[in-house]
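Single chain ahead, by itself, as structure tokens, in the form predicted on its own.
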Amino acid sequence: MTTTFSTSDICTAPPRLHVSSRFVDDVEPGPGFPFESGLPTSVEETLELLPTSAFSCWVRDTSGLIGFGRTLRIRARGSDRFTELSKAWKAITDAASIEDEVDLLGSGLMCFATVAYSGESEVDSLIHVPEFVLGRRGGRVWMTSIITEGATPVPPVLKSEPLRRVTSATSSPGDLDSSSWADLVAKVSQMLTPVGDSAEVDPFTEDSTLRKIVLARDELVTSDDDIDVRSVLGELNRSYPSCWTFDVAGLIGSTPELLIGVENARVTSRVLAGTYRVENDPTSEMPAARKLLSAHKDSTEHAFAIASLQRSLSSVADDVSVDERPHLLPLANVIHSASDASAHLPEDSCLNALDIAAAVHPTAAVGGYPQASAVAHVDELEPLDRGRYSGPVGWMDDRGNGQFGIALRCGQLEDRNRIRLFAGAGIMPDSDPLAEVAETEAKFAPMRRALGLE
């Protein structure tokens, strides 16, 4: 049974957990055994294993971390929400008792997070922990047990059931129609001041004046039928194995972005701004793509999203260093210009993967550029509550490490049968508010094809 604390509650008295993490692709079937049928072989075989609800995922190709039920659920909203999740998730830690036999990335304590973007936000932004994580990495399978003082665990059985593939579901607009939103992109581009064909943006200097602003906008799925989850995660895993697909708190969806990875005090992040729509094969269509990509909105755009992490993770790390030129992304549907970023957290840093997140967000490729000025003409204009759409989602583990994606490519569940999905366009000086219309249709298309739409 899932045990829901505001921060406050937490660090004034954190429950104190036992953690065991052990193989489990060296045992031999028998009791506490969790597969019926022996060790899955395929991701189509694990996600049959996985009951149809209640449960947390963050997958990459054939690697990643399955969370099964809830020791603990941790909310904050407002302005300090990163802030009170870190402290909370320190004393959680802090009070932990761990035995770690696997001593691989994800194993030991750990937990699931989706932040919203906003501090505005309705929205809860949540720590989840899970009873138990099977995680999987480098070839190797193992179990983690996470409960509470006094509790016996009771390792999950899991029976293989069919996956159901949606096959009733419809669309409906959600706050704005196409067609308003391309009112809005219009009125937006006029807003903002353009730069100069040879001018360089500097990471370290930002003034007022606005040069992007991020519009999101989003459509209601319903079906007759539940949702099966587990389909709609295989289809996205399926069809964009590069990508992050993740399942935090009904959270849906199938990231290209990164926004910030740790892994023993070693920062990564990968930043993505300026998208080419793939008509029929992305492998032909990359010459085009390069094309399109080096003109002066699509490079500006993406010299604002280097620029804004330049800047945001040279305050908590050191020797950052971006790709000096962009490279092509490739996926399914679309080819993005990307840029890979490192750095590396100083000897004496507390900092874990959800601080690193804090200080990152939100790029200038989910609010715009300059940051500040930006994010508050996004909470003026955009007429939705974003939720966690395009906030930092993914896991941390107790010893600081985690991968935190964007939470792009998604929808939330909001019933049993019906889900939100969201997406966005960088705005500029010169765009045109029909190709911006046409690049969330690209980016509404992951998610549609899951859920059976195309």
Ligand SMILES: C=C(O[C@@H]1C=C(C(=O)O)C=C[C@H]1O)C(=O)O
Given for the second form:
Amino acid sequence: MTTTFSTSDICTAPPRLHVSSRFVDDVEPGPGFPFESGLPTSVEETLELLPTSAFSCWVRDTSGLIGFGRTLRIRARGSDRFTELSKAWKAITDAASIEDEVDLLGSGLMCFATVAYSGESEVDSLIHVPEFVLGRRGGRVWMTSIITEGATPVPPVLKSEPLRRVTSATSSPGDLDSSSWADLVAKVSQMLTPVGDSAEVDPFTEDSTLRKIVLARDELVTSDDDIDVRSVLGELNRSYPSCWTFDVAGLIGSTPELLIGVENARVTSRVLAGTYRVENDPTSEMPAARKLLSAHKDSTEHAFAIASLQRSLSSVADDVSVDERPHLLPLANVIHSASDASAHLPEDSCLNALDIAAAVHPTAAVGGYPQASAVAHVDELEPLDRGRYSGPVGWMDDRGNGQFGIALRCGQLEDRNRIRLFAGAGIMPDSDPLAEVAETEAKFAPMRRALGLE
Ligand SMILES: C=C(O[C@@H]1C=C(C(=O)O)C=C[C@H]1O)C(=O)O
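Taking the form predicted on its own as the starting point, write out the structure of the form predicted together with the ligand.
Below is the whole assembly, all chains and molecules, this chain first.
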């Protein structure tokens, strides 16, 4: 049974969770061995072991965390959604008893979380605590069980069921069709003030002149049969191994952008802004991408994204450093301009990964620049509720560690056979509306392909 709590329910009477993590890759098949037909050796084999719904996932290449069953769910809305969820999680972790023989990133008590982009959203932000977690990192495989005090643990025996590819999907426009969205892009680009060719972007300036706004659009995909989410995740993981493939509360996708990673007080982040659309093959198109992304529009857009992260990360962490020059990140559908950043949490910091995500969200990659003025305009100008698209999605543990991606290249399951896809683009004063439409089409492609549409 799934129980969804408000954050105040949790803070008033935190449930006592019993947590146990143990390796399962050195256990002989027999009583207590969780797999009916041997240890899974790939992400696809692991996905085949899952029930067709009610699971969560955060996987990159061959490492990651897959949760199934539900011990509890916590929801929050509004501008305090981050603080409330974080407080509730701290109450849970304080009350928990944990046995962790694994001691790897993601073992022990953990939760998945997905947070709405805007405080105005009518969509819940959620923490999801699974009953079981299968983890794989550094070639080791473990299982965690998380149960409420008094509940009887029922060790699972997982049976393999082949993934069912989606074959009958069709798509239709969401809140705005592509030509109305192009009109909106044209209107927004007129509202923006360009920076000069040689102007430096100062992260700490108080200048509130509006420079960049990110606009999103949606698309509805419906299938005759239920969507086998496991198959969608398998396709995404295979085609985008360098991205973080996720499913949290039906928000499914594969993001190239790590908002924040925290591991033992070290903070990392990957900032993307500037997009080249791949026509055929990313490798042979790298020179063309380099040329486009080093031109004024995209390089300024990238500078805004870095400045916004530097400013917000400096408010919670020390020694913030960012790559001196962006590098190209080639993916099957697009090539991005990317910069990696790192920082350290001060020794007396009691902030967890969700708190750090809250401090940096929304970056200029999904809101605009400067942050405050851009965000107010996004809420006002976009006809759609972004829900959890472009918000932080990921996981965290009881020690403050965790990883939150920006929920991009994704869709929200609205029913067993219906999913709403989202894609956005950074609008600059010199944006060409049709080129921005084409960019969003390229950003829809990973989900469309995984749903059998392209
Ligand atoms: C908003 C999205 O992507 C963001 C916008 C980018 C851009 O405008 O160049 C690039 C990567 C992301 O930071 C999206 O994928 O929906």
